[in-house]
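Just one chain is shown here, as structure tokens, and it is the form predicted on its own.
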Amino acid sequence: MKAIIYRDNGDPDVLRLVDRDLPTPGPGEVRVRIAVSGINPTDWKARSGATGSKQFPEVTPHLDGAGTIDAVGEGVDRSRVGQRVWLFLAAAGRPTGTAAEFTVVPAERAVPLPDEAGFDIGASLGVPALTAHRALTVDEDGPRRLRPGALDGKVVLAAGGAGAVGHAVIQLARWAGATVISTISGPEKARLATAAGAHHVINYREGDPAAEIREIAPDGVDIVAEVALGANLALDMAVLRTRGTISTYGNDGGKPVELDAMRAMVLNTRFQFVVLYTVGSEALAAATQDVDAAVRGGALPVGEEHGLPLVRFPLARTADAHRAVESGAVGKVLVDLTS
């Protein structure tokens, strides 16, 4: 089969497509034939060495991917055997992610895509869409759990709406029932977090960012799903309501995170840091199982249309597919295994 591989830390240059052996699933495993693989910000940053060296002495990048199982290992249904799956952290804690026209994971990190989810839409899930509930799921008065009407009467800001998280909680949060104001750079990024789904877009770059969200939710907002901290924690901090929650997934821009403690403390604000790959079990079952059930309901589209425009590469130029991502992309950037 072929497979990316790199076997050094470094810039995009160190990944090589090269011939691989077909791998067979081990016990409580699933093999899946990869149709599309989705590039998260974290597989360049693991592959730079950004996040810390490598596991292992030579890995397969991408944490995210879609396709369809076509053999099993000992304990897991074979009834699966031909199921349509999206995959999860595939490459956490393995050396064998997505960019590889095979690849075998634990069955619980292959869940099932319906029909009427094309493998884009699984290839888009993964990291964008499990951080994104995590994100609306903290709040001390909120639901730990999504579903249709479980952010009724909540206020969500969507920081960063155009990016991949920033659209995936624009549109799950609209599924569950929130009015969700995003906060964007631009024309044309308004336009992208419009098309999610957003109620409301504020340029922060224009005029009084914060007068205009204290205007949509005088009460304050409920829950911040944040990019850039750093950056954007001192409009948080003026929008915010008491008892509200900033959700953390990101630094973009690396500012260093200046906090008015007496405010913070007055507001009784909760400031919750988020990464799927310490969040725990528990919290991954519930993700996946509400995502799931999100997409069932059509909620989680992908596409220009739907907010998030698609970038692809072919698996040999997986390279390239990074280099847009680092470069900042607008939209989900793929690489495709099938032609």
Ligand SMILES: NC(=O)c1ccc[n+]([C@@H]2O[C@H](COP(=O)([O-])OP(=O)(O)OC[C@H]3O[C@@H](n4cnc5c(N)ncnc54)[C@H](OP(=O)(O)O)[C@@H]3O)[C@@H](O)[C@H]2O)c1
Given for the second form:
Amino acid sequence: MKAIIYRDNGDPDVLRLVDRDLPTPGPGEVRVRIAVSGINPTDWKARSGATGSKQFPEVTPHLDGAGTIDAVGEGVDRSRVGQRVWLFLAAAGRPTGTAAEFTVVPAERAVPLPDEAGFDIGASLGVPALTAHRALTVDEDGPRRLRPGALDGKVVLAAGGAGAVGHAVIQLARWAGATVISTISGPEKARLATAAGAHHVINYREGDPAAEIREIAPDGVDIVAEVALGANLALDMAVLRTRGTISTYGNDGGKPVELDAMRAMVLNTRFQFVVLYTVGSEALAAATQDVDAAVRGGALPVGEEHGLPLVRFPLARTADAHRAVESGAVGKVLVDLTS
Ligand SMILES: NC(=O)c1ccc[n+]([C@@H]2O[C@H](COP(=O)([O-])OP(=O)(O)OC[C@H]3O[C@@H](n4cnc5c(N)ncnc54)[C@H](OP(=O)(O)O)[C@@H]3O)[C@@H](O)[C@H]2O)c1
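Given the form predicted on its own, state the structure of the form predicted together with the named molecule.
The next block holds the full complex; its first chain is the one shown before.
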């Protein structure tokens, strides 16, 4: 089979297209013929070494993907052969991700994909949707599970709603009944966040975004899903309601975080830092079940018309796909295994 590998951390040129033997699923595992591999910033950060040195002599990158189960290991229901699935955390703690014609994952990391959802949707779910689910389910006064109505009456602020995670935050929050406000950096991203389902979009780079958000939500925002904590903490604190939650999954821009501790105390603010790798099996299981329900409800579409443009590359150009993600491509970067 064809696979992308790297043997050293470094720039995208370390990625090579090679032939490898077909992997065999072990006990509790499934083998998936990959149709589409999804790339997230964590994939290029792992490749570059920014998040630590690689753990295996040879790594096939990418956590997310979608395809069809073609073999199962001992202890896995044989009727799963032929099942369309979306994968999450495929390369987490393992050397073989989804940038290959076939990969092997623990059976629970291959979630059935309903017939009405294409592989593009499946390959776009993992990191963004599971991260968004976590961000939306850690509020003290809010639900631990998402379903229609779970966030009724709540106001969610999706920072950077034209990003992949921001997009999933908007879609899941909207599906669950929240009023969704998204910050964006300009008209094109405003169009995307609106297409994703945001009720209100606010340009964080001009005017008085805090006053604009307060006008929409006079009592404050219940949950902020934050992509750039250092840059936005002052804004978040200015619009947060008492006992509100700031869920941080990124610090894009790398600005140091300066906390007004007194204001945070007065508001009884809850900070929740989110990293998918260590979120725990219970939270992951809850998130996959709720995301599955949202997919079945048609709530997580992708594509420009739904606020997430798709940027595609063939497997042989995975290095270019990494460059695109690294340089901040707008939308979701996908690698096609069937072209
Ligand atoms: N902790 C986790 O488990 C986890 C999971 C997923 C992602 N992440 C991290 O989260 C970050 C985003 O991932 P992604 O896949 O969503 O990337 P992405 O698709 O590139 O989106 C990032 C978005 O953030 C926006 N942004 C940047 N600075 C901003 C600011 N100051 N205020 C508001 N928006 C801002 C960008 O738009 P503008 O620059 O135009 O505003 C862009 O739309 C990455 O650093 C990634 O590594 C972490």
